[in-house]
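Let's start with one chain on its own, the form predicted alone, as structure tokens.
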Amino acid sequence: MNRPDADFIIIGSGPAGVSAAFPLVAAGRRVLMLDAGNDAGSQEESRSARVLGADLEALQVDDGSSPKLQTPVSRGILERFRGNSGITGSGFTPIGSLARGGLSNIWGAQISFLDAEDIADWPIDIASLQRSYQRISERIGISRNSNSTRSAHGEPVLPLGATAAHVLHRNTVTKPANGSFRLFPAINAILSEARPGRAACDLSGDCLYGCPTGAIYNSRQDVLQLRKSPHFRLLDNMRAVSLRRDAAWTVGTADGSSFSAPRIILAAGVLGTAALLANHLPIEEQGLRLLNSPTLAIPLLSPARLLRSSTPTHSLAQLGLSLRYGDRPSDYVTGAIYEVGSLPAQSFINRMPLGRRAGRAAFETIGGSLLVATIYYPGDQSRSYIHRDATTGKSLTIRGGFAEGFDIRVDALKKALRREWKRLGLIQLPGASLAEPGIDAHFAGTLPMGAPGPFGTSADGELNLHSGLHIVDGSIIPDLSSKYITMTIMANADRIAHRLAETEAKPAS
């Protein structure tokens, strides 16, 4: 028998993949990571190329998606997935990446932590998850937005934009209309002070176009660190397309290569992992359940900040919010508030009931006083399923939709939020939009931890009925709260890898 290529093969170099790799490499396990992309980054591109695109594609008419998904860097990341994944959507926007770093290339970088109540139905304890949260936080670096001078951990904080600071102050001096409403400075995976190989945020506001200083976390940075270990090997341009189990697991790639290991760790993202496992799962007519968080965007105007210029800051979330607006457990939303002055202007101008020239003039006048709140619902408010293509039996289609009665809940939430906007001195502008399911890539729950049967996984992410095949991305998150999920996916991958390194995995001889 030939010697396996590694003790573990990790498929995917995104946040989940690198978070699983670090504990295994530290334990001396031989790790082979297969990366569908390569290291051809955009770090040396000029600012105009980053903002406008090499062919000025950013000046083309927008397609109605989130501004975050319309920047040149986002289009470059997403279009390769659209062209090569074999996954399409019907009433659903499939978001994925085949680039080095995965979706961390376009991650909004906002940080949330789940608590014991959030994971009450998970087959793990909160203490183990919290230990992993701590390890991930120390590795990637996080900072807080605040108008104070230092964070609770002694690190410098990043300044809030003036309009966000004004709204936060109003929140402290007026009583919420709903006692559950919370407004607070956002926490982001962005450096407020430099680390080796990464500079501190320069407050230029170019965040959505690819951070040239490395201040915003991207798992590409972790790949560079992993490559310094003799136990870690990375192969570029190796898009995994098949899995086969004989004496060990064998991964087949698009170029015809194959690699074997006793254990495979899937970190390809929820959609990528589903595509790889499609031949191993009994996906019948109903399809494979997919959780995703419906997203509502609400434009707001702060009259007190009219005719005032934007202040230097990053263009990630300035404030976070949460609100319980009903009696059902899922009548709970979280969200973020962005200053529009640091977001791509064209997307907003295109939506104004004015001509392009008049719209630009209006935007320049009021841009510093505009905010956008993005609201996330829990995943049980979506109703999406992954289906096989009936003709070929190979490609996948995701049919998306909202839960029954969701429109009524949207109206109830908007009514509750209007009271809070009024208290905060904000005017809700026309143009609130509910995004098509999938548009913001909060995916989870296709192969949940603790579930029985062929679609479930163990607490260690091992797929039922498939020994040695582990999953560490959002596929195994059993339920999807309205809180941002990336940090939890990373922490869960770290937790599983520590378990594998300590208890089950043995180095290949």
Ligand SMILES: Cc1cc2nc3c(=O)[nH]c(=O)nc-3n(C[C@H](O)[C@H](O)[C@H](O)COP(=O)(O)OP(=O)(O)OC[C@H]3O[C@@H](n4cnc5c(N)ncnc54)[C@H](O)[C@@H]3O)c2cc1C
Given for the second form:
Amino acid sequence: MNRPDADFIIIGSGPAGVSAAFPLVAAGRRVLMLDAGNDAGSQEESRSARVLGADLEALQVDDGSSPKLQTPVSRGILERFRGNSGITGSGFTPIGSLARGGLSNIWGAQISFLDAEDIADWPIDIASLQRSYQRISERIGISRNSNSTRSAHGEPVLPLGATAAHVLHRNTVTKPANGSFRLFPAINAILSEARPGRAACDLSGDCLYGCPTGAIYNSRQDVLQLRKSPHFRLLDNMRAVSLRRDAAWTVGTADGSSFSAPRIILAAGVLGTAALLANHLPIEEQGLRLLNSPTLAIPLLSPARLLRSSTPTHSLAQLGLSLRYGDRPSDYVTGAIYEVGSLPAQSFINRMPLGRRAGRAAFETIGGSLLVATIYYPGDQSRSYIHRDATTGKSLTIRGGFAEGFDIRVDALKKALRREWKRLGLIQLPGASLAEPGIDAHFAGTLPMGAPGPFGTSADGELNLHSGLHIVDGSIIPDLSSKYITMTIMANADRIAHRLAETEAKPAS
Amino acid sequence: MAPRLIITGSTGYIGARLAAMARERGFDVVELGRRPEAKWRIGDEPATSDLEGAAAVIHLAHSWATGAETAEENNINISGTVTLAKAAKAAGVRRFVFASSTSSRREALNVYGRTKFRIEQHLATSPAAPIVRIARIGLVYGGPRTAMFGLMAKLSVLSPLLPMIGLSRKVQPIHLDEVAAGLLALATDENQPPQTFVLAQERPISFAAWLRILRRSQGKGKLHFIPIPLAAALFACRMTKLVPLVPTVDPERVLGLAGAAPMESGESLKLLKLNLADPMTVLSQELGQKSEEPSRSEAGALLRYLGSTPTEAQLQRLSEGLRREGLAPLGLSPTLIKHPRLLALYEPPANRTQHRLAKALYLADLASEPERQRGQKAGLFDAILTIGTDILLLPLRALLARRYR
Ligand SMILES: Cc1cc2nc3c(=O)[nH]c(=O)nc-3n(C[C@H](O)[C@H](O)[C@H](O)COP(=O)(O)OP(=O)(O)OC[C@H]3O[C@@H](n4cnc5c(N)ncnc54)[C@H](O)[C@@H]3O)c2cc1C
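Compare with the form predicted alone: the form predicted in complex with the named molecule:
Let's see the whole complex now, leading with the same chain.
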């Protein structure tokens, strides 16, 4: 038999893939990473190219999706997945990427940490997850937005937008309706201080167009770090299409090459991993369960901030919030507040019943006092399933939907939120919208850790009935809280990789 | 010394290009005819001194003064041309090139075609016959958008639906430069046999197809026709003479389109070494290039309307974006281009995303985004004025917005 290509083959260079690679490489294991994308980053191009696209692709008329998903960077990251993954949606927008760095090329960099209660049903203990949170935080660099008037205790901070700061201040001086609402400066994976290879955030507000300074964390940056190790090898343009096990595992790719290793680590993103495993799983009539977070966007106006000028800051989330609005464990939402004034005006003006010139004048006058809150529900409020095409048995369709009674809970939430907006001196504007399932791109729970049967995995992410096949992305997160998920995906991948480094094949000396 | 070439009708559509080309090729061009200092008009006996020493006379001038059909026999164009040819022969000029037409026929429907035919006949029996070369010219296109070509180019983009007569009439287009080159060859090439030449595409196409080519080459879509019977068209022409303020249409023009048979041009083209280009290709280039100008000035107007001082990069981006979205040219009136603020009268609400002008303004907004200064604010007063005006003008704009829909 041929010598295996590596001790571990990792499929996918997104946040999950790189987080699994670091501990293995550090322990001297030979890691081969395959990614469907390549290095064609858009980092050093002119602003014009970033905003409008190298081929002016942004000058295509607005397709109505969120501004974030419409920028040229986003189109570039998402389009290949749309075309090549073989996954379609019905009442569901399947979001995935086949680009080096995965969705972290366009993510919002919002960070949440789960606590003991959140992982009560997981087959792991909180201490091991927390150690991994710590390691990941140090590696990727995390900053908090801070009110610049308050002193920070030496921790890295970014200036808070003036309107957000005003709202945060109101929150401290007015008495909460009950103790269930929390508002705090957002925690973002954005650098406030330079690091090797990455500059600090320059506050230009260009975040949506692919951070040119590299201040926003992107797993591409980690790939560059990993490549410095002799144990690590990355092969670009290698889209895995098949997995086969004989004595070892063999990965077949779209260009006909194949690579083998005793252990395979899948980090292709929840949808990418499902596509790769479709032939190995008995996906029947019912379909494969997929957790995603229903999301609600709410426009708000701060009358007290009308006509005031804004503080230069980044254009990602300024504030984080959470709210318990009922008695059930899942009556809990997490969210973020963005300042509209720091987002591109066009997509807002496109929706106004005013002429463009007047629309722009209106935006410039009141944009600084407008906020958008995005609210995420826990995954059990969604009802989405991945189905296999009955005739071809190959392509996958995701049918999206909401949990029973969801509309009633939406009303309860809106009522609770309105009370809080009032307390914060905010006016909720018309135009709140619930997004189509999938748009949130917070996916989990297809192959949960600790579950028995063909769809479960071990605490080490090893797929039941398939020894040597580990999964480290969101697929194995057993339940999806309303909190931001990526930090947890990364920590969990780190945790698993540490375990594998301890227990699996010592390096051949 | 440069050979001398005499051109009559040198201020016309063909004449101007021919004179320019001849000069470029080193001829000493003498323009005979309609110029302020001109001593000669068609029908006059030319001064021998004007003709002496010339290598050739190319006669393009045609007088439209004799409109009446009864005047056909003693049409000034017939006698005038023969007089000029005879004088040229007498002055020792070696070649006399007469610009005729592919509509030249004894039984032609229009006076023009019949007159050209008569001139050809008279020249052939005149003492000048040995130096005469006749060029029957097809439907000339290209170059400046004047004369018949300009009219057709405009007509073809007027609307996707055109009432038109003579749709099945076959036409044989030829580019202005090719005509000029052919005439020049006839005037200067010693070896051309004394015969009638046909300067026109070999393969005739229907007039309808020709208008479609004109429309497509200007970046517009399909063209549909409502065929009009000849009698109705002629009647309409007569009516235009009676109705005040409506431009009159000469029935001559209508009759010219009504009927003609194609002419064989292959041999002539071979003799003159003319390799005719494909009209669609040439036109797309010429008209495309020309239409870039209006689309650029439109781009400038849109950007200025949105309050930016357009940079070169923005203009380029926007023109390109407008072109790709099929919005160029939008057809903004010259007044609007000069005073973009007036666009406020025509602008629909920004959420009417299917409206052409709304779309174009969205692109303009986006095209100026990379250079936009963050936090740059219009004054409050200005903003209120702009928004207030916008709301007040709404009913009026709902009405006017149709114009650029
Ligand atoms: C607009 C947007 C905003 C977001 N904001 C936030 C946020 O603020 N906070 C947060 O926590 N999360 C956010 N997310 C979600 C976050 O991006 C994802 O959770 C995270 O990227 C998942 O990481 P991953 O490594 O599991 O998968 P991915 O990032 O999807 O990476 C998958 C990788 O696998 C590769 N791949 C896939 N299939 C194959 C194959 N067959 N062969 C080879 N390679 C393959 C891809 O090229 C890619 O490199 C956001 C997502 C989007 C789209």
